[in-house]
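A single chain comes next, written as structure tokens; it is the form predicted on its own.
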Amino acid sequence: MLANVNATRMELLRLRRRVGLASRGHHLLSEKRDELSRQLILISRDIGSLRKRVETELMETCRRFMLARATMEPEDTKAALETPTKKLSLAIDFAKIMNVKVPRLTKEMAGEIICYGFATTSGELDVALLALERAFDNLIELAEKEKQARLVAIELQMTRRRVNVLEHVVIPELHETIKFIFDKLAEAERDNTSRLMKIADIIRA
């Protein structure tokens, strides 16, 4: 490689700037990497806890479900949760994490989730199914978490590795070619000097 390479003073430059260049990007990746590090510590403490609340949660409300199965007749079960009035949807918007496109999600709930008479059903059905609504906020944010930690990991794994490249590869090789371009030009300055040198001793003898 280093054969094929033109050793002049302008390609000594060129490389020169490139390896100025080549620097910057890597302190600016470095930086971006560090944030993105920092973000997505931020981001999995959050998912730790949600996660935690998540599965108390979802627990009690099969424990209640459990129970109201247990204090119904199971054709009033299927009756009174045959017909569902409360209706779900989600808006998805997206937010910037370090230029990461992140999805943000708000929820739109209308009706009741209770939609059935008291005279056949159980008081524990009312608590799990109320349970199971509380349960909702806490399920979408950590979809929502979720999916930011994803995206934020892979940038983060793609930033590492430019950092690594112009780290131990792109910055390491400029440097050898200049190295190399700079003994050339000291040799062919050495050799130049050697020929005048040769050349005055002519003219004085």
Second form
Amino acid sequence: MLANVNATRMELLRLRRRVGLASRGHHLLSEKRDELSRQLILISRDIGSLRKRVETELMETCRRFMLARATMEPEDTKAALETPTKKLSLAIDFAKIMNVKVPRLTKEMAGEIICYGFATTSGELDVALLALERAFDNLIELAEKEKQARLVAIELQMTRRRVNVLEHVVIPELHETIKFIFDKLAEAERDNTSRLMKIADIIRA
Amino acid sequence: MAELIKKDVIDFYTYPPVGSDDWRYAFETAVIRAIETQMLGKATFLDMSNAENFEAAVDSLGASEYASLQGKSFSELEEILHIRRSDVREQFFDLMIDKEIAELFKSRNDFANLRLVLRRSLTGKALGNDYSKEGNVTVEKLVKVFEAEAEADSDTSELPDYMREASDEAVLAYYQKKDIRQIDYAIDKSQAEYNLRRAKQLRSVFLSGLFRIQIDLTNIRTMLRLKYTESEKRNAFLDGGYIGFERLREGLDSDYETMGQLFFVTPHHRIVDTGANYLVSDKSFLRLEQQCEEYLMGFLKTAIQITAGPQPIVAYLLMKENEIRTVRLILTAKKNGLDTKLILDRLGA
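One more: the block was the form predicted on its own; return the form predicted together with the partner chain.
Starting with the chain above, the whole complex follows.
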């Protein structure tokens, strides 16, 4: 029950309006929660397989790179990878999912990833770099989806907390306070009635 | 198809001639005979490859000159192998009576340093001083020359002719297309030309054969790498090998399956065929690189048989460098838990 409440008819009307508002809010937030859950499921449906794919691709890249590095002379490896020719730029714009601002990543790649001559380098280095280039698409998609899922999940958690607060705290408290005021007013009404009856008896006597 | 290919003359069956004896090298060759027995055999490499883990692979080297690798961390191990390679090179320079040949092999480091310093200089990066110290030109001199060049006060005359020529070619090639790879292509070409020129000046049949083989193997690898990466850089081949450009360009235009047939008249038929097949099936150059290495080692093994001469000393240097690379390869693979099959494929076991 709300503390320090004035048991008046005005307060009762105000609280009844608040209950109506809270119920409508609860209803809307429940719908938002359901939709956020649906969106989260949609986003996260592919994340597992995508992450597995990216991890496999990156493992493959590392494996190839290890082999290349081991078969090349250290100074040749250093010279070959000193100046990369591939340029990657990442543009971020934002979309809204149920009013949650989520990032959309767009990559732009220019130049060739193979940035060295052939005489002193290993073919495995080509394979490693091409595998890395291929992994970029999935890697960026994974980063985008994981960030979206994280933001939607945070919003879902907040919404669920609000729904629960409305459902289990605010609305029951308001109902309890309304009942309290209603009882107080009824008590006062009965007081008045009995007082009037007593006065009438006195006058009649 | 055959008439399209210019007849490149290969007047040997498997390996080119290795030249004749030079009795000035009687003692030096004897030293090589004694130390070559310490080289690791295929059985040791197989033991290392099949070892359960990294530690077991290192333990397989216990009875060899690499015993000091035991119990070391991976970075320490790489450092030890690097020092071992420097020692072998130092030993080579000590044993080589013809200092021109020693300088020729030292120039490999000069070209590697040049590649690095030009990349840094042309892209406006700090030159640093992390260059190989095993070249003919000291690191301080190299950095000084290119620092002066960055301040438009160029004086490359302090560099040896071969480095100056390579540097000019590389800078010109870079500015034509503003493509960093052109530096490497130009230096690779200059290096190949310089090696062949020096071998001719030294009248060494063996060195000529060796450098031409190296050019051929590089060209074959380049051909398959260009094809695999679908690159249009058809001018990346090096001149001076036994295999003509026409055949290599024809190889670029043909399928992987028919590539081997194209090289049927060359001693490199097996390399191309095996390498291309493995590339198609496993999307990897491991087998091609193993085949190239095997061919080169085969040639060096014929050279090391010479009774006395510079050939066994050069052969020992290259075989020892290859051995150190192989040890590093196996230990890297073991450390990172790579599949044993991959190692065995690379070793050709």
